[in-house]
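What follows is one chain in structure tokens, specifically the form predicted on its own.
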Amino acid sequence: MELDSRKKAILYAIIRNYQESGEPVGSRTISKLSELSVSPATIRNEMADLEEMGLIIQPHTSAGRIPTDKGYRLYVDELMKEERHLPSAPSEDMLLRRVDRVEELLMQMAKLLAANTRYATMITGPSYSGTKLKYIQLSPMDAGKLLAVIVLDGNIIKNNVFDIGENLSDEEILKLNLLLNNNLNGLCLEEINLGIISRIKEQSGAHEDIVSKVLDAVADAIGTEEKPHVYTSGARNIFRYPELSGGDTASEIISTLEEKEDLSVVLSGPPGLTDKHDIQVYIGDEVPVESMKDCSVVTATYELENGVQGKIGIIGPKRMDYEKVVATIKDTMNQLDTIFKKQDGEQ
């Protein structure tokens, strides 16, 4: 939809005033801007022919205007396509703590989320299926059993315990670390062929069953495609908004939010997109959740290393800060680059 520079300037007013106010905005709200230098008679009449083109509404008569989720998709689609240089969420509010695990990471960072925009946050675990093997660690423990962690892309760790009926010593459970690793590091469950399995078992000398067990915890750890574990945080920030905390319509979404079921399909996006730098917007009834009709969800993919990715959503009421929301998601992602490219270089 084509607007002309003066439409579009009250249009855009409207959103601004109402994602500050949460109140319908007159014609004299807008008519005191001082890029408009229109009269309030002038504003009216254009804000008359908005509403007839769907874009904003009167609630209740007598009442200034607010925009529509049609007025809202045009202002962010302009926001997307200009591709401004959105300003940056303050470091200081955003720094996230290197951490040795993902999961520690991905909490922190979703309540840190919560924080910065006074939204309700989600993150979905990384999805590692089909990745590849980045080492193994074998450990002797008491009583014939050993130890297998299984290191894979995006720093995902899966930790197996084997009942071997035997104690290894230091330098046979060395070797096997070795031959493991020269064999197997940096491959993908389809790379891992029977000639290579073959070969780590005729070298693996009177260890086979060992060996054996180990490439069955490898195959399952690199092929399962698990269900993403999703991070929740700020469901109290909904109470912030009157449009969103009346009724029944907080207890729903924070429902939604605490059970989680539902969320994994607000997440999944279109398909097709896997780039790290895809973000989207939904509005009102494009959200696929009923429970969140009345709210704007926007979501991005984050991306670890080598194609491991999981996705970032934002959850508030229509009127939300779009661009501070992305602008935080931006370089909530941005930190996470630094983060894992930091601990890779000092593996």
Given for the second form:
Number of protein chains: 2
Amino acid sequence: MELDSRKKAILYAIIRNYQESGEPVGSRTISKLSELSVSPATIRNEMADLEEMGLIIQPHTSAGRIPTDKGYRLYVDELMKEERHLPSAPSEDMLLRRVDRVEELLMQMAKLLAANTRYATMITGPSYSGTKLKYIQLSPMDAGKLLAVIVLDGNIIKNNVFDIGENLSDEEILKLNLLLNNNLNGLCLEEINLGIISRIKEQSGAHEDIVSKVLDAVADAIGTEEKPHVYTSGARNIFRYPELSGGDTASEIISTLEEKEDLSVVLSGPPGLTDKHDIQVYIGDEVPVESMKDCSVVTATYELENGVQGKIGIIGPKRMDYEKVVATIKDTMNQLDTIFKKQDGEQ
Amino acid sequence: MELDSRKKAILYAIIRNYQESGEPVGSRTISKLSELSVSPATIRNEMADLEEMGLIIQPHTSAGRIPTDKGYRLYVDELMKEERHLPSAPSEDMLLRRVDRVEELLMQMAKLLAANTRYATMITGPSYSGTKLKYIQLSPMDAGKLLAVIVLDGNIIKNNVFDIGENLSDEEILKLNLLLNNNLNGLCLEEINLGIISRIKEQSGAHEDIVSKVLDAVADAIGTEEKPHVYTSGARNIFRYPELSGGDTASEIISTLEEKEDLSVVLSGPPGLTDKHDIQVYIGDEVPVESMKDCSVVTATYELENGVQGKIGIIGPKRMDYEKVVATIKDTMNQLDTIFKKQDGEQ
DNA sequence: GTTAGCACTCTGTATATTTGAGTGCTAACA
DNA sequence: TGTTAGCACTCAAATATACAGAGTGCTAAC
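Given the form predicted on its own, state the structure of the form predicted together with the DNA.
Below is the whole assembly, all chains and molecules, this chain first.
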């Protein structure tokens, strides 16, 4: 069956209407609301076709129609008019400028997005894969312990204390420091492979086992951030939407938001090819997490500087206002970009 | 009016019963259930007295009675039989032993408590007030920037990068390092007062403004942990209790759990004098946060080592099983104690 | 291809009606 | 004087009934 422009218009009208009301929308409503002036009966005929195509459905006889997942998908892919301009709330900028710490800023961002969209939001801390090692510094601590301070490009700092079982003289530590820095500096984390490791061990002479431990410590310190933290905000917004707040659904969604583990799964979706900010839309069953089957999720990638990036996501009912969400998320990304162009990487 | 032992027994029976059922309990039920063998009519008379004393109330005529806040308070203070022994689930120990990082451990703990009690739980990361400064190390970074690594007693490490606007020679940095360590080492954070600060500045000669910035950085790095993180778990348990899951209550509680700010308020309640673990019970309106008026909260203090301590809390309906909660929380605290006696402070 | 008309379906709301648990009170009893 | 049986009364929750309204599909006419 053909999807002519009138059918598209009707589908569009149904979705927009259902987004606001949350209730099945009937032929009479469409007839009045839509600019194409045809009678309800005609609309009904078209609706029957749309239903046959699997784009809409009626929850029961004698009710209006609501969009199916497939209908939403078509809407997002083809029908949506992207360029709606939002009157970016004046409060936003004010709030955003006053914060300094990165993670704080990101949380603020999530909060703001939740308030603006009235959906739940999540955001990951930045992940540093691809960043280069700037330098490593070992210092003595208590008996038999070393402190390793690891500085990455962009002045990200990690530290780790570990046991070496013996006391090293200051001189020996200095030598180790030199050795490590000569061999590792300027490498990105993925480049530290077995070849390099064995070379270092070779050069280290007697301290081979200590080098081993140091490298473990490096891997460990970096690995900590491997699974970046996820912050959420606006979970309570779930309750705004009856189709989510009834039954177990709310409970499960809240739980997922709290546990955070599954959220990383959603946020680590397929890498983007499409957009500058790699905006992805998951509708209903497409969401890669069981408990959010009744939701839609929109994710995007933010980038702070030289490859340091993270993900942000918005969680709402399937009838979420995709246009607004996409517009808002783009806007937010742009703000992040400008903020981080002004402000040097500090953390 | 006198609160004789029979009245106590009846109040006890009402509360225990209501804890399980969540529904008003009538005279007939008590008469059957309680070991004191008297007729429902007698119970009714006593109940009338208890109601007059403000310990129980009936939601409407022709319903059974439910405890008031005052009733719960009396129960917790006087009636509760503390020493119920729980068959500490075998899974607990297993789970607890395999984790190494402290914060991870604490989160596991919260999860476990939530699963065991079927209430929501929260836990703060450890707070380091009272710990001593071990040493400070300044190192050069990019142009005009210094990295300060601050090590506290118990090997807690903080770092901070800050701008000094000029480049210092290695020699100068070495001198600064010495100066700072000579003056600050061994002091606890609260002891670094204006007197000491001005003395350092005096000795620093030309670098007075830099010292200023370093001290700011120190304060800043430590201040980060001033407001320790709060982790929550088992928020979904709120939905188990109809009196909390209806209306806005659930939404507000969830929101409070997510935002975390108000939770610190609850957890930073009055310092304890009573118990080893300083167990506090807040009932209904006693909870110092508006959104949790319909809840009860039980908090306790855990201590890792030499004064490093934090708080843990359990949030449930007012009809929570106080005995079980208190027993479980004590048990958990003891486990924490033994774990941290074995394991050295690392993080 | 479009529209008016009509019978039909189904939900949601409002209104009685019933049921049952529980009470308070009174009077009898030990 | 404390305890108990009996009874009328109350109220919430469940059940049944009726009704209004929104929406549809189909047919026939335009």
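Think of the rigid core as the biggest set of C-alphas that the two forms share within 1.5 Å after superposition. Bear in mind that the values here come from a model prediction, so they are computed numbers and not experimental data. Numbering follows the first chain given and starts at 1.
After superposition on the rigid core, the Cα of Y75 moves by less than 2 Å between the two forms. After superposition on the rigid core, the Cα of A250 moves by less than 2 Å between the two forms.
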